[in-house]
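Starting off, we have a lone chain in the form predicted alone, written out as structure tokens.
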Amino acid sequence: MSMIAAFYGGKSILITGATGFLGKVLMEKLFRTSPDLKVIYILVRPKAGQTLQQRVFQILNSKLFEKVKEVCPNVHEKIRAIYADLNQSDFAISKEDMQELLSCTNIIFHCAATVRFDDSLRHAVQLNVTATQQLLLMASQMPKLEAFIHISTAFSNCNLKHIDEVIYPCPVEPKKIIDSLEWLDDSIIDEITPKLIGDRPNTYTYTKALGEMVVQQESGNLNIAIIRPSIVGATWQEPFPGWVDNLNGPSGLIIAAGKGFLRSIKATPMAVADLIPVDTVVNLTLAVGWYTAVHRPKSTLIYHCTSGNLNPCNWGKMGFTILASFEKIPYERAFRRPNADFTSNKFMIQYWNAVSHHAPAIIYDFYLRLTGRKPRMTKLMNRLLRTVSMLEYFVNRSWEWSTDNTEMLMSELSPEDQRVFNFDVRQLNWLEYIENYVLGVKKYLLKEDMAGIPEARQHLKRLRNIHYLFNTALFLIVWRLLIARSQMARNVWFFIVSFCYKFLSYFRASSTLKA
């Protein structure tokens, strides 16, 4: 028997960012695990016309909690959804579910968080700050609470190369950019982001390393632990392999290179790409909630949920393994062939690049336009490319983080435990994992029909062909402009050509004498 599953027997749970990506494989792991758990108390805001009701309907019957029905048939009985606005003073939150969760939670799940890189400093703060010192507010009028897991990133301290699990001070003190950012204007603010963030990228691993310093000196008597994953990815083992619903992380670069319309990226093949499946982030939370609450550690634990110190994998391995991947799984409705560089040198030249990802986009909206339909290409190709961007800091660089309190969590586990909640990384087969991947964007996010592959295989051939067709005919172009106007160009042009003709002389006499 699961000593953790036990544990979580019985128990009121509230989890924030239910409705995201964690929240939800969080949510499927406890109900499959432990059916027996009293309730799970999820925040939730209605959106795009939609109750809390139908809210928590569509993630019930989503493909991934199929096998939670068998094990736990009463499962919409135990999800109780409560309306909330982490933008908002105590999250308006009505006062009598406030009096329910005040009186009845035993454990707290703090997943919430904005993960937009290009984020308003004045909305990070509220989400990943404000929110984080609402909820620890909240959790010390909370006479029942056993523990209190904040999930963080293991990219929170990213100015620094290596990174052991403690937390470290920034700058300014939390409450400092809170009082600040109230009186604060939205120009000044953006004005003073970049002094404020320093030699971090953006507000995202900014605003979550305050978010950690906030729960350090505002933890008071509470039993609380802090888990950084790294870049959180679709599932390994559990559910089932390759499960994903969002864009963010490598999903995104997935679609966009399945299609066509990622054709390289700024990136040191060698870099660690820190991946980390989805469902080993859940089984070390769940894991590290029963720690804490049983054990009750006399400080606040930081645990790191990494793969480059144990079971590394660069970033060249990673764009030849999706490649490998697309051949086999090829992505339907794409007009280029999926042929994105992963390996790219970081000096490889922009500008040819810019035309290359651009000319096809507009004369793809060009025929849209002519068919009397909306052309969209050109708009998405320059949102594919902010975001590449976006991303180029952390697949050019390479970090290194201790992992001394999640190896020894790992140790503290019976055999059972450690299958029913397997976090070590070390047995991941990367290869199989990243077909996985690929093969779950198609199935999961896309919903492309997998009887299609073998046509869409097809199709891809032919739009290889096109694109080889298309570079051809561009090349020859400014070729062709170059020669017009540079008698540098024409000079190395006629060496091309009288070296050709003497080799091909050359060729012909040799075959002479054989002959």
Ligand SMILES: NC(=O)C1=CN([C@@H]2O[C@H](COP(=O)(O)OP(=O)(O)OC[C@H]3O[C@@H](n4cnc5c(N)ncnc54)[C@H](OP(=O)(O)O)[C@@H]3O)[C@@H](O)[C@H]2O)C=CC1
Second form
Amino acid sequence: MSMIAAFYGGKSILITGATGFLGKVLMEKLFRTSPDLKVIYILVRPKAGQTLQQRVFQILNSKLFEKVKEVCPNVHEKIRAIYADLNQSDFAISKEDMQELLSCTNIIFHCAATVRFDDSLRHAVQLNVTATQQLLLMASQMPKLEAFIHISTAFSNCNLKHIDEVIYPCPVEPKKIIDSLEWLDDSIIDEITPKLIGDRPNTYTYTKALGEMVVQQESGNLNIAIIRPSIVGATWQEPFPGWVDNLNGPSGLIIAAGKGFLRSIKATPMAVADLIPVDTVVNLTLAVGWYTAVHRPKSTLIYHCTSGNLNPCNWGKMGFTILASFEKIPYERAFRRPNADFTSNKFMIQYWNAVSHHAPAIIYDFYLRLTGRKPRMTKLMNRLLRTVSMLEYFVNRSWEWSTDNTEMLMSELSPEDQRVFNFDVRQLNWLEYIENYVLGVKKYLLKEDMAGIPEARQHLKRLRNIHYLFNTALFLIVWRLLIARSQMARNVWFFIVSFCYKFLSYFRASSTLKA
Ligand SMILES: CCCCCCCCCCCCCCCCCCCCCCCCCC(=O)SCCNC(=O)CCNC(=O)[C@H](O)C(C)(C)COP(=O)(O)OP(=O)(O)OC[C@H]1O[C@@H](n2cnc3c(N)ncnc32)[C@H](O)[C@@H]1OP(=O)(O)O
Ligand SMILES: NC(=O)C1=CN([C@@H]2O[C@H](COP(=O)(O)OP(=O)(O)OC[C@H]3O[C@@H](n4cnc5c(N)ncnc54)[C@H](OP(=O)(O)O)[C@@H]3O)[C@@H](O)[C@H]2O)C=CC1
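Since we've got the form predicted alone here, give me the form predicted together with the named molecule too.
Expanding to the full complex; the earlier chain stays at the top.
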């Protein structure tokens, strides 16, 4: 019997960010392994015209939850969606709901965050710092609370090269930042943002670091742990391989490369690609929840959930494997044949952007205009290149994260728990994982049918022929122009033609002799 699964039995669990990528997998695993848990409270806001109930219904009826329904048929009754907006004071939770949360919650998993790299400092602080502070305040009023697990990111200290499982202070106190954002106007905030974030690349990593400081400062008597995952990718094993449902991290770029939009990225092939499957993060999170509640460590422990030091894979190998997977698993209606490359030279990247990104987009838009349709490729390409530029920071550097606490926890688990809540990334086979990832993106993100693979292959063949035809035509046009304008080109042309003629005459003569 798994001790961790048994621990969650009969518990009331509060999850923030349960509608997000990590939150959904966390809920799924909890229901599947501890179907006798009492209730999962999720803080949800209405979104995209959907009510809370519609959002929950959609999650529970998704492919991800298919296995859950077998082991926990009354899952609908065990999930309680509470209206909440983490941007508002007291999260805009009603008095009755708040009372229930305060009196019943046993464990908190705080996953909600803004993960956008381009968010304004005001919004990122509101969600990643102030909301964390408010949740800690709520937690301090929960008499039955056994553990508070805060999800941070391994990149919260990406300004350092070697990162230990400790909280590093930021120069300006989070409280001072929160206070000053209350009265500063947006234009001033925009002006001071680069100074505040310093050598971090964006407001996301900076505010996640501030969030950790808040956790440390406001922890009081709570049993707290912090988990720092690196780049969270599709599921490795559970509930099935390759599940992913958003464009964050590498997923969006896998689509862009598979559909032939993305042809080159400024990346360092030897830099470590520190990807971590989402189910590994969830297994560690649940193990940490159990350990924190049962063993009550004296101080707040931080757990790095990374792959680089135990089972490294670099961007070169990852990019190559992704491209190779498109041969087996082509995506439908590709714009061009998938063929991308990494380059570290900034002039080459400018060249490839012009030739492989902007030029085809302009030509395609011209074609759309000619055929009476609305041009859209240039806009799409600009958006893609903006996204790529935001991710570049992370594909051109390597970090070393120490994993002592994570390894300690692994050794504390029973063999059964090590199997059911496996977070030993050494067992991960990257080739298999990446292939499943590419397949998962096709199935669950693009929602393409596997039956369409032969047609997708045919389409790629047609694109290859168009590509050859286009290159030949381009070559002939350029050559024709050159011959018309340059004596040297004419001489070269004369030399090639006479060489071919001589070769053909010789070939014909020797075959006549043999006959
Ligand atoms: C040898 C050589 C071989 C060579 C081979 C070469 C081969 C090459 C092969 C290629 C392989 C590639 C490998 C390299 C990978 C590198 C990855 C590095 C990752 C590093 C991550 C670092 C992690 C840090 C870890 C963390 O801790 S953080 C977590 C990660 N955080 C992020 O990853 C957020 C980033 N993103 C944004 O920050 C915003 O996305 C922003 C970018 C500002 C844009 O922003 P914007 O332009 O506004 O665009 P959006 O609005 O966002 O979206 C635009 C459209 O997509 C839609 N859409 C957005 N969302 C979603 C969603 N959910 N679900 C569904 N749809 C969505 C939205 O509806 C909109 O559609 P529409 O409305 O236009 O129709
Ligand atoms: N994905 C990754 O690569 C990594 C993620 N992390 C961390 O993991 C955690 C989860 O990330 P992930 O699941 O990928 O992110 P998602 O963007 O998929 O999910 C974010 C969640 O936060 C919720 N949320 C955001 N704003 C509010 C709000 N104002 N009120 C209520 N809920 C809100 C979202 O709700 P809604 O659905 O309504 O928008 C959603 O459920 C985050 O803390 C992130 O920093 C760490 C490392 C890497």
